[in-house]
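There is one chain below, alone, in structure tokens, taken in the form predicted alone.
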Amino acid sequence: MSATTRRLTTAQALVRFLSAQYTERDGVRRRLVAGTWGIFGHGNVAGIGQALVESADVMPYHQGRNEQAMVHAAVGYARQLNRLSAQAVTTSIGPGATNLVTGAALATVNRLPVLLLPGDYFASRAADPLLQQLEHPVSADVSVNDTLRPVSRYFDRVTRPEALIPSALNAMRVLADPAETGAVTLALPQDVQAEAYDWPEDFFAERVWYVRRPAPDPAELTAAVEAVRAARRPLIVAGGGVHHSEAEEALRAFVDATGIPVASTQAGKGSLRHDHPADLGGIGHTGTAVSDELARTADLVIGVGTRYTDFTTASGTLFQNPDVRFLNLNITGFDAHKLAARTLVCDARTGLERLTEALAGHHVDEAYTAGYRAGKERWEEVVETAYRAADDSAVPTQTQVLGALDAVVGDEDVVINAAGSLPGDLHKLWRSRSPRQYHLEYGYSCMGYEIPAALGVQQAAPGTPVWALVGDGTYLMAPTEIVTAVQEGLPVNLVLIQNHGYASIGGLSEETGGERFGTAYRYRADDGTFTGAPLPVDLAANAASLGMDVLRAKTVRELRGALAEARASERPTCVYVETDPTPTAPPAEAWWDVPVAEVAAREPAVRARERYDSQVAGRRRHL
């Protein structure tokens, strides 16, 4: 080997290459890749995971139980840190490898970086098959893992080591771009992994992957500046884009000095804080009635760093104003096009700063001011209404779990959630007091994401107090990592709510006609249907089994003091709760399309039809 060489495995090299990348912005620097979750098998026990052995000094290494949980960690761990750093998980081959595309879906839709290291097949063929091998009868060069090509942002299969110089680069260049990052996908097979090559020193050099603030057109700017000073009724749509550009600050700036009100997606909520006058909570089918009222009336909807999901623009019904026009700044041009819009192209703080300094001196009138501080006050009574318990020894409704956790909070916890009926109620009344603290996933709104997440949040912030809310059905998806966090010391708080099933889809299945067929959790009744008495579960033994300590919560009283001595434990613990299902949620604010049956032989599907056809005649295409 000569003097800028170095022998290694390819899984040794690529283990030392990732210590080496960091990511800088504004002048802070962070590791890139900064530790690596992993499940062993075949297809990585003799490649990577004797690289990690080998690295441990610059590699940390997490154990995890489930593949998808893994990706869920390392997703919350990258979100919790504006996208600045990522960690990396590897499995082996086969099942383990396909365990990862849920996970790799769910980073790339809400745009988080996550580097996938799955184990694949002999690149040399000298085994064939081999165990867990999908033979393909027409494309030999096809393995399980092209799964994970359409739900990564980069992928490539590493089937010679000098090849991994290339691969890995542009890994590194997509996980680091806040435009392109989401699941960047390395196919490692077996063989390659543990071939020796000489690899050149520059390789494992310190490499500094400095993240863009890209500013706006000059000519972008100018129009859109005469879009705001033309709006009478301009609303902002804060995405999470706010939040991965560290804007928060700057959208506080902007809306100081113009009056403009913010409405927020259920990834930019935070954006403001939930007391700023201007804050009117969610917007869409789960935002709130003030935030619903001026999107209707709304001349200039005013998008930053929002993707417009359907929740969003209630399906294309929410936006009515015959004269509605859009303006959306993000740092993806796809994203800034939506709606027909005009576009500003560039970075969320820049592009807010940019747009300040250009509109100085305008502001809104003051009756609208007026008007929607007004609706602002109105909605506050009703989330009092919804947290408030009249009898403190009262079973209590998931509204009031989440007034107790409101009471019981800080503002640098963080509060995780991702599936059923709480996501709504979230996006609705909770009171975001930082602009962490409100962690939804609902790009992918994945059951089983919770737990996991917790512990990437946890390990990109100790000493914060972190809660994942789950309720029953997604908690029998993913408890695993209940184990990992026991095993790390992490002292994540769980909400468990037990409701007997999946309360948001069967109140769904009744509004579009199914019934709430199939939702509960209850044994068959005489008629061969799940209408029998709620299944004898223990929950809270089972969270109690893998190793959490377990808080019982009767009442409104007995949940207030376990929410506090949870989170002033130490250790992870779960705060169990059994709900009374008496709906106490603000009702929808604004429509979701769901398709119902155009045809059908029961009353209840046919009644549904009627009203589907009602909503569905308020959609329009913005163009």
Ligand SMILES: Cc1ncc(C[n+]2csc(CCOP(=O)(O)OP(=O)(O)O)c2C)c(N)n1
The other form holds:
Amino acid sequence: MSATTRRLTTAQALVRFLSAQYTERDGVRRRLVAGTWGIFGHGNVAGIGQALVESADVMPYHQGRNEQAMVHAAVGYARQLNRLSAQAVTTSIGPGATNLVTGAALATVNRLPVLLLPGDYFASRAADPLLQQLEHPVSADVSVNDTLRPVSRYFDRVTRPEALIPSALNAMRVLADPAETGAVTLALPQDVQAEAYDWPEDFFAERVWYVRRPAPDPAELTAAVEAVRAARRPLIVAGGGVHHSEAEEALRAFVDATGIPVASTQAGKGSLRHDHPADLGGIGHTGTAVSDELARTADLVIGVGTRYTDFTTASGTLFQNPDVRFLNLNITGFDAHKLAARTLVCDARTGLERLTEALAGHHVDEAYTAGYRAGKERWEEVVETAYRAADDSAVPTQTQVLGALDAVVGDEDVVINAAGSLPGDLHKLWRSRSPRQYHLEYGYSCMGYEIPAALGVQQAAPGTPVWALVGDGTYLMAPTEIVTAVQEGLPVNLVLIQNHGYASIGGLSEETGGERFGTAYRYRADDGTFTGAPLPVDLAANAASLGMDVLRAKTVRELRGALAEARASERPTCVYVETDPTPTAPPAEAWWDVPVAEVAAREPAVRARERYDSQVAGRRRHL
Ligand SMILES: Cc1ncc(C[n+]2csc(CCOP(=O)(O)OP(=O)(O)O)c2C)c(N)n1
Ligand SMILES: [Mg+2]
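Please show me the structure of the same protein in the form predicted together with the ligand, now that we have looked at it in the form predicted alone.
Shown next: the complete complex, the earlier chain at its head.
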């Protein structure tokens, strides 16, 4: 160990430290924190901000417009790179910091790494209360940054310079740990950021964080192999862990060897290519008929890297075989133990490889494979019907928009979406051609993720066509990073679907007795409801005003042309399309629990409750 020291501020030391951190997996080394997004105000302008100027050669800086959006961009980046590289986000104190909360929750829910560096009050308390400081009357050390604790996988407030050393090391450990990763927050009191300290030189040495691939425990593996051999109707549920682990090849080898079919969650879709004979598409509430039918009768459900959200289990109603058992392969014990499963707590790729070896010679019955292949063919017809427009000169429906996009994209394109009616349509219909193509954020389903995430994905995959698909409601929630795309010359594509409000929640409201209340973007009518004419907004003009090229498509034919033009363009381009609301999406194949009023004065809610009670009766607890 060298005894030399370097005199730097805490902020300068942190930026230097971050620039020397690397991950390594499968022999590939990457920067752990590859860049820093930032919006400056007091709390970071003279601390981290000054440090970033000094370190511009080793720490790229990206200017954002909204703190939440900067986190989304960083999350998109990390997901595209299989969590092997992340970005940091620095903010001022107060509102800049609390704007991080939604992004942090999204990162943590989806198990995706992001480093958050909000400014904080003076550790010295020399000038309390600062502008934007929350004074908690009975807990003097509480600041607004404490709102980040429940949504962070690691949190520290660095109240002295030297406390940065353990804190920064722990932050890297959590960011790079596949079982623990998520949002990591280092709250940085602004006086400490500017304070000088004699840092041991070794703090700045290059450090490699190995992203481990733990193998299954031998006893767990033996039990798992027995369970698979005994199963007559096994079904794999592929989750996001397959992608994070880059286990797609291992999954395909397992499936080719055993004939066990794969249904996927929103995060797991694309684990097998859509045209693999054992790929059944999405599962659960937004799943395909063939997946959900198999799920109802499966005797062994093999979850690989899945969290089993209510969309996947149809709120506990999907897996109806009285003898169904679960086998969960997951890197976290927490997820592996869900549904009282047999567990394989290990890396997805390593676990699948070991299972394939141990099951050599095992294959499911031909009658079973023939059955699901026929079901898959029937569903392909459903997709064709939903995609096809009888008349090219007509206004497209939403599924016809997806059909037009399907016709234009290549294998490498990335399609990003998070909320509205698109996630359901995409989960049922999208034909994923490559592992990274289907980028659905459905852990947090956060309106406004799409556009900033497209920036992060584009930064991580230069030269790849990237599409953010958004509804009008989602667009209005967070169009800000269009400006950033223009500034950075990121040629992202935006498909903006105008249907005058929340089509998805409108439909849900109708089903659950809410009578579409408050879900349309319309003028207030004489009776006080928002049922007047649609609002005269022009979102295409809005996107153009932020600097995007805009192509307006009125018909299916124009849409196809516009999508092709956007894909070829080297500028950020928005394809704007107003859709025909005629429903052309296949209906849900499984339920989703949204509790309905048990007593109500209005008839629609009374009827909805009757339907609700009959669905609830089908819920199972798996023990
Ligand atoms: C930040 C956020 N707020 C609220 C919701 C609840 N929500 C889910 S979808 C949706 C409406 C989306 O509207 P739009 O983008 O126009 O898509 P459409 O439903 O019309 O397809 C809402 C409000 C959410 N998912 N995220
Ligand atoms: Mg809408």
